[in-house]
Amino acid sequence: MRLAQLPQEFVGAQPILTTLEGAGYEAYFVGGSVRDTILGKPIHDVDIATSAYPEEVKALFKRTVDTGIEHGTVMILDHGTGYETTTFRTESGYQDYRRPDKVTFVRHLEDDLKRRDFTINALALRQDGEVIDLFDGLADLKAGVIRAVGDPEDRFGEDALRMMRAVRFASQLNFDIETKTLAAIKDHAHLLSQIAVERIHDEFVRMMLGTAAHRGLSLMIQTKLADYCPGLVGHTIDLSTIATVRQLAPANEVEVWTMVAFHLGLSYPDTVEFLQAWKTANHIIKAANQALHLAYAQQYHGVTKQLLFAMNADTIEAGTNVARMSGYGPDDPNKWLNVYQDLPIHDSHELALTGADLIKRAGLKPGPEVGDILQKVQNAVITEKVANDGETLIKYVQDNLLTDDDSSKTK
């Protein structure tokens, strides 16, 4: 197969391949960028594989960075762009089920490609557009199949994270996992416990953001990979309810975790603990918990302006989307966002009354009562019982919120 036209990202990197080939070495575009180009999808990182050893690569280019020199990877800097260029290699001795104990540089492309995870990722591309396919990856791309290169038992025994990559690709590409590859995932699912949570986290989020997230999640349940993820063991039924949502399409990581917590029925403190176990970033945890409040409100007790005031536009959108995907949200996806945007104030600092005003003009003594009254005034403004005007708010306090004893202080 020969591609008639290469994406601009490859065209920009062609001088790298030209230099390597001019020095007598082989050089190819490899990896996901080749797969996605054939599928007509946009590409991001351009990876290059070459028969040149790292020191030979560095001798050919003026500006390089040793980004992974022990594994043969050198970053070549060309006109402000960096291209990761890796020497053909073989790997052996995966005692931690993730990283090879030994890396050996080799001169032959086939030796390099046969160590890769799946046939659809074991494609190489010459700069003239010719695709090198040694493991029938093109046929699997056409058939929509994810198949391990060689023996799947070996591939997952080498790197257990590849099992999560398989279900992630099933979600992103809406592909099936080939029978033997799927059976090997079931047999090796327990090895996922050997993988760092941070890496599982990244694959899970990317899977949930795929175009067929329900497929990926169903495969995690079917293979029991879910049982080796933080906080998911024993929640097969809850996860299955998510997997049945055919319109499952979270837009970002906040929506991913809000959806999971919502269907697991987690409390707000439990959600924090759950997401911390997943090594989730603190700002994502905070946003997901806010969105969860809104999702639960739509399911159970209704949405109030006070709840919306405590949120922001992004978390309101996330909470609304999760509820709607789950069958509880409003028909209008912008309903709660519009209510939020129409609030008289969106931050407590916008309130036209301060504690100092209450002490000076309403005669209150410093203490908890000042904060209590400010909260009541804020709620009155949010619900539009009173206008957010300083004089109006002082009068509202005097007429409605002061006790007889308090009122005597102002006379």
Ligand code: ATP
Second form
Amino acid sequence: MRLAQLPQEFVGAQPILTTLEGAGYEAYFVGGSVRDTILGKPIHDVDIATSAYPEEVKALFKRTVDTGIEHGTVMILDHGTGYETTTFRTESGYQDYRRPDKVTFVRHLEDDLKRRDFTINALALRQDGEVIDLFDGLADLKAGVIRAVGDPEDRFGEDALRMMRAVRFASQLNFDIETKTLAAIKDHAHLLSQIAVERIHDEFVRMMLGTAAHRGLSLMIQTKLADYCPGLVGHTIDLSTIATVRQLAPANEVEVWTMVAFHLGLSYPDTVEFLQAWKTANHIIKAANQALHLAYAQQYHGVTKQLLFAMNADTIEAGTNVARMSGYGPDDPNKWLNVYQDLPIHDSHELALTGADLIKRAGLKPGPEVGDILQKVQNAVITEKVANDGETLIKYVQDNLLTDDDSSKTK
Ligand code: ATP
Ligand code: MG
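Switch from the form predicted alone, shown above, to the form predicted together with ligand ATP and output its structure.
Every component of the complex follows; first up is the chain already shown.
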């Protein structure tokens, strides 16, 4: 196969391939960008592989950075944007089912492509547009199949993260996992427990954000990979419910985790613990917990203005989307966002009454009662029982919120 035209991202990197080839080395575009180009999808990172050893690469360019020199990766900055170039290599000795003990630089493209995970990721592209396809990756791309390069049993035994990558690609590309590859994942699912949670987290979120997340999730259940993820063992039925959601399309990581916590029926403290076990970033945990409040409120006890006030536009959107995907409405996707935007205030600081006003004007003594009354005033403003105006609020407090005891003090 020969591509008539290279995407712009590749064109910018062509001088690098030209320089390497001019010096007698081989150089190709490799990895996900080749796969995505053939699929007609936008590409993000351009990876270049070359037969030149790292020191040989560095000798050919003026400005380079050793971004991963021990793995053979050098960033070349001579042509504006940096381009990462990696020497052909083989990997061996996966003692711990994750990282190779040894990386060996080699001169042949075939050896480099052999160590790659799936046939669709083992294509190389020459700068003249010719696609080098040693493992029938093009046929698999066409058929929509994820197939391990070589013996799948060996490949997942070497690096257990590849199993999560398989389900992630199945979701992102809406592809099937080939039969033997799938069987090997079932056999090796338990090895996932050897992999750092952060790396599983990354693949899981990308899987859930893929266009066929239902497929990825079903594969995780079917292969039992889910049983080796934090907090998911014993939750097959809950996960299946998510997988059967007709329009499963979380828009971001917060929605992914809110969706999972909602269907697992987790309490707020359990959600925090669950997400911490997944090594989720704190700001995501906080946002997911807020969104979860809205989703549960929508399902059970109704959404109040006070709840919306305690949230922000992003978490309201996330909570609404999760409730809607799960079949709990509201019909209008902007319903809660509109209510939120129409609230008279969006922050306690906007309240036209302070504790000091209460002490000075309503004769209250400093103490917990001040806070309690402010809270009541805030609720009254949020629910539009009273206008957010200083004088009106003082009067509202005097008429409605002071006990006889307090009032006697004002007299
Ligand atoms: P994307 O960047 O869209 O997530 P990608 O295929 O480019 O997809 P990367 O993680 O960027 O994935 O890896 C680049 C390439 O390196 C892959 O296409 C694959 O050839 C190879 N690769 C990455 N991770 C592994 C792995 N765990 N085992 C074997 N090969 C891998
Ligand atoms: Mg990539």
